[in-house]
Structures are given as C-alpha cells and as structure tokens.
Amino acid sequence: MSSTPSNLNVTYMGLSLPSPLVAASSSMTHTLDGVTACAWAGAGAVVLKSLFEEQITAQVEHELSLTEDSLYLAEAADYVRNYTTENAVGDYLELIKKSKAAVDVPVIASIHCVTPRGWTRFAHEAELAGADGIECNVFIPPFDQKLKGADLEQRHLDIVAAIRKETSLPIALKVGYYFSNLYRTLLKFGRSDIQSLVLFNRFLYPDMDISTMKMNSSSVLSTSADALRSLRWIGILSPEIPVQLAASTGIHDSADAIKQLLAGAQVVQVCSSLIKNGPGHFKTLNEGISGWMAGKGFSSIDEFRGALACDKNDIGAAYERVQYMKLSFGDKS
C-alpha cells in the first residue's frame, strides 16, 4: 500500500492522482526499480526519463532510407549511436508495460525534441504500450541567429500538432523561458491542443576552472531558489490560462510544494531532491503538505490551490513591479 495521505488527491490532465507530487523524468524513473520505489513511496505519477528525438531518428533509420529528418538530426544521431542500443525505443516501450503493470499511478512517457518531424509515431506506440500521458520537453537554445521568436513559438505548436495526429493521450507540452513575451507566448501555449503545461525545463549552465583554464558545467541539482522563476510565472498565469500547470525545478522541501499550489499549480515535479534524499523523500514531502493543511484546516488541496495566484485585474504588480518598488524605496511592510 502507498504511504501518500488520503487528503492529497488531485486530478492532472484527467487522470487521478494520489498525490500531487510527480517524478520528474530524471535518472530516478529510468528502470523499472526506480519507478515503483517512487510510486511506493508516494509519488502521485511517474514521468519516465525522457527518450530523445535522436534515439528514435537512430532507430526510424535502420527501418527506412536517409531521410530529410534523419540529415536535419545527422550530428546528433551520430552522437547518440555511441552511447545507445539500437533497441533503445523498443527497451523505452517494454518499460512502460512493464511499470504500468508494477504500478497503481499515472505513468506518463516522456520525449525530449526540437522538431515535429519523423519521430513523433512513437506517441502512437507508447499509447499502445500502456502509457497514461505524454510529456513533451523541447527545449531549443535561442543562439540561433537566423530563427525568429514567432518561428521559435510556431515549432512548439508544430511539434505538438504533429503529437495530437498520433495519440489521444493527453499531452504536456515542458518548455522553456527564452521566449521575447514570455507571458503572451504561454497563453499561446495553454490554447494549443494539450491538457498541461509544464513550467520550466532546466537549463544547465557552464562554468569554468581557473586553474585549469578549462570550461564544465555547474551543478547539475537544483535549489529551492530555482522554484521561484516558476512560481512566478505560474501565479501570474493560473487565473488566466485555460489548462493545468506543472511546476517544475526547485521543489526540495514541503514549503517549496506548497508554494506552488497557492499559486495554482495543479502538481509539482520532483527532480534534484528526490536524486538527493532518495524515492522516500516523497513520504517526508506528503507528510509536510498534508501536516500543514491540517494546521490551516483544509481538508483538500483544491481549497487552498491558486489562493495567493496574481490578481488577473493587475497582471504582475504582486508578483514582480510592486515588489521592486517596496524593496528600492525601503518598503518593508
């Protein structure tokens, strides 16, 4: 029996939930271990590691001759080859039956890509594998000079179309923050054919040695700072977009979920934490949530969620210019 308290039932992209506590994709949900130890532990759905749009490209190439897409992704196919099976879309399906039959939560598939072109069969084929959801991560680098925002905006939406031909899973669409209006590009995303979407997908950043002179990259976990980019976008979006919101990066603790929910978050996802503290961090998580609602008096999470969510007749001033105003004229009230 799972250990996720009673009181903590959600619904996210119509499927329900024990807990609103998700494994993000991540190490933590790549074996079939891995994902029952989360569920056990009270993970409300399990978002298997994500498989790449190059792995499938690598695999769609031993069925069919050199494509356009397959040129487009050449580089990168040829990256993946050297530390992929060329069976990983086939060990990628059999995970998803075989966590499905482990397991009594929401098992959502996941596919990092950049393009809506030849790979996107695979969402047909998770759905015939047993998968409840599809999360779709792109995450795209704007250090393209030549590729315009609208163009940047128009391959989500692209990507997404290309997945609704495929399956009638509901989909989440996982992006980014470099987008040049933010807020209006989001909304554009909340009315394309998904049911959630999930707020951010974590950007790595470089950093270097100076003894050695050489470039590597920072940590790669999260803190509980990061969680702030997401909570802001999430209470200024929550009243005014038309599907569920996932917050994503930077939930370490209770507080850092409850958070979210007060600014109307419908799950969060646990990621650098739950590789941390371990799948049992999600029983200290549960445990912190629903002692907290008992202290306030709630008995469910949707009489509370989105209670702190930005005011939609004054977009953005609580969550952003008024408090830059307390904190340079010394405002601290």
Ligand SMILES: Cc1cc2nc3c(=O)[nH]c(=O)nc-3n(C[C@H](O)[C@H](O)[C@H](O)COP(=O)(O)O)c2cc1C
The other form holds:
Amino acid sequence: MSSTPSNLNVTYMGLSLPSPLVAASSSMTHTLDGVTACAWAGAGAVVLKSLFEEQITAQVEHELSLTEDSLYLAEAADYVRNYTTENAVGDYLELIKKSKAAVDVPVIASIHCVTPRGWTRFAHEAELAGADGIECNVFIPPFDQKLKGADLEQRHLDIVAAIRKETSLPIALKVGYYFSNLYRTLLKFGRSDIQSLVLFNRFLYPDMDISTMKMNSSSVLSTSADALRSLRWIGILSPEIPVQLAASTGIHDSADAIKQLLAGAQVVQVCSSLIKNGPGHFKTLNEGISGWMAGKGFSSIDEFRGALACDKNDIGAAYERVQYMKLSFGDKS
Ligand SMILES: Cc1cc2nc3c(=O)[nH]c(=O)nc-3n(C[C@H](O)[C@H](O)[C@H](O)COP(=O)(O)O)c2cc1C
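Can I have the other form now, the form predicted in complex with the named molecule, not the form predicted alone?
Following is the full complex, with the preceding chain placed first.
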C-alpha cells in the first residue's frame, strides 16, 4: 500500500496518479529497486532513466554512417559503447516489464534523443513491454552554427511525429529553453501530437577552480532557486496551452511543488531532492502538500491548480518590464 493520501489524485497524460509528484528520469529510476522504492514512498508515477538514442543506434552500427548527424552520433556511440551493456534495449524492455509487474503507479519509458531517425521503433517495443507512456527528452545543445533556429524547432516536431507513427501511447516532450521565442515555440510544441510538455531540461554548466586553474563542473544537483524558470513559464503558458504541463527542476520541498501547481502545472517531477534525501522524500513531500491543502480548506488539487497563473490580460513580458521600472536600489523610501 502506498502512503499517499487519496485527495492528491491527479490525471496526467490520460493516466490516473495517486499524487502529483512524479519520480523524474534519473539514476534513481534506473533499477527495479529504485522504481519500487519511489512508488512505495508515494510517487504518483515513475519516469524510467532514459535510454539514449545512441544506445539504440549503436546496436545497428551501419545506420550511423547513413545519418546527417553521423559525426555527432559516431562520437557519442563510441562513448556509449564503453558505458552501456551489449543489449541495452533488451535490458530496458525488461525493466519496463518488471516495473509494471511490481508497482501500481504508471511507469513511463524515457528516451533521450537528438534526431527522429534510427531509433523510433523503440517506442512500439516499449508499448508492447507495457509502458504507460513515453517521455521524450530532446536534448540538442544549441552549439551548431549550421542548425537554424526554425530547424531546431522543427526537429522537435519531427521527433514527435516519428514517435507517434510507432505508438498510440501518450507522449510527454521534455525540452530545453534555448529557443529564440520561447513562448511561441512552446505553444507550437503544445499544439503537436503530445499529451504533456515537461519544462525544462536541466543543462549542466561548466565552472572553474581558480586556485588550480582547472575546469570543473557546477553542481549536478539543483537547488530550489533553480525552480523559478519553470515557475515563470508554467504560469505564463498554463492558461492557454492545450496540453498538460509538468514542472521539472528545483522541486525540493512541498512549497516548491505547491507553487508549481498554483502556476498551473499538472504534475511536478522530482530528481535532485530524491538523490539527496532518498525515495522516502516522497512521503515528506506528499504530507507537506496535504497539510497545506488542509490548512487552506482544499480537498482536491484541481481546486487550486492554476490559481496564480499569469492573467491573460497582463502580458508576462510587460509585467516584468514594469517591475524593473519600479526597482531603484538607491531609493530609501
Ligand atoms: C544523476 C542524474 C541522472 C539523470 N538522468 C536523466 C535521464 O536519463 N534522462 C532525463 O531526461 N533526465 C535525466 N536527468 C535530469 C532529471 O530528470 C531532471 O530533469 C533534472 O535533474 C532537473 O530536476 P531536479 O532539479 O529535480 O534535479 C538526470 C539528472 C540527474 C541528477
């Protein structure tokens, strides 16, 4: 029995979840033990650790030389070969089957990709293995001089269309935020054949150690401060986008989760705080949300979801400009 109180029920991607807290794709959801620990502690759904496009295409080596992304993929495939098992796809399908047999919350397969070619049949195989949905993390760092902004956006839509050809499962699209007009682009994605948009991917940043004068990486794990980007865009988009929004990045405590729901998120995904605190953190988060709801007199999440979403008549960008006009740090009044 899960410890989740029933008044936290939500639907997401057409699926019934006992809680709006979703275990994000990560090392925590890479094993059956991790998946069951999250579900038993109160996760409303589990997104499995991603299978990478290169893991699939590396099993069909000759396809690499046929794609226009062959340089990138060939390099990535070399890397993947060293870090993945011989039968990554088979192992992944086994994880889906075993997870479905072990837990009673939805199990969402995840794919990490950069192109719509060579791997999309996997979506069909994931459906046959029993996955309840597919989350597609399109992770294209914007460093390619030759890739125009419009083509980058189109690539996302092509990937969605290619997956849709292979499966009738609900699709969640997990995206970054490096687009020239983020608002318009996200709306365009929201009108494609998906059920949910996951905002956002977390890009890791390089950092430097000035004593050794060497490069190092900034923290892999987020903090609550990192949640503000998703909060803004979920608040702006939720009143008008025709798909459900999942908040991702920086949800560490129940207040972080409640804010995203108030902005209009259907669910929130949790990763860093689980890695820090262990899967038992789901219980703490669910209790925090329930306690807050009881204090405010809410008996379901639908009663307050979107209560603080952006007012359609108050264009978000103009609102922020006015805020800056009001700010004057020299002014003591
Ligand atoms: C160790 C680790 C592994 C991750 N692996 C994946 C992955 O395979 N696929 C994916 O879409 N996101 C992956 N992520 C990103 C998380 O799903 C999540 O989007 C990101 O960490 C931001 O959420 P957070 O602030 O709650 O950590 C990973 C994150 C971490 C820390």
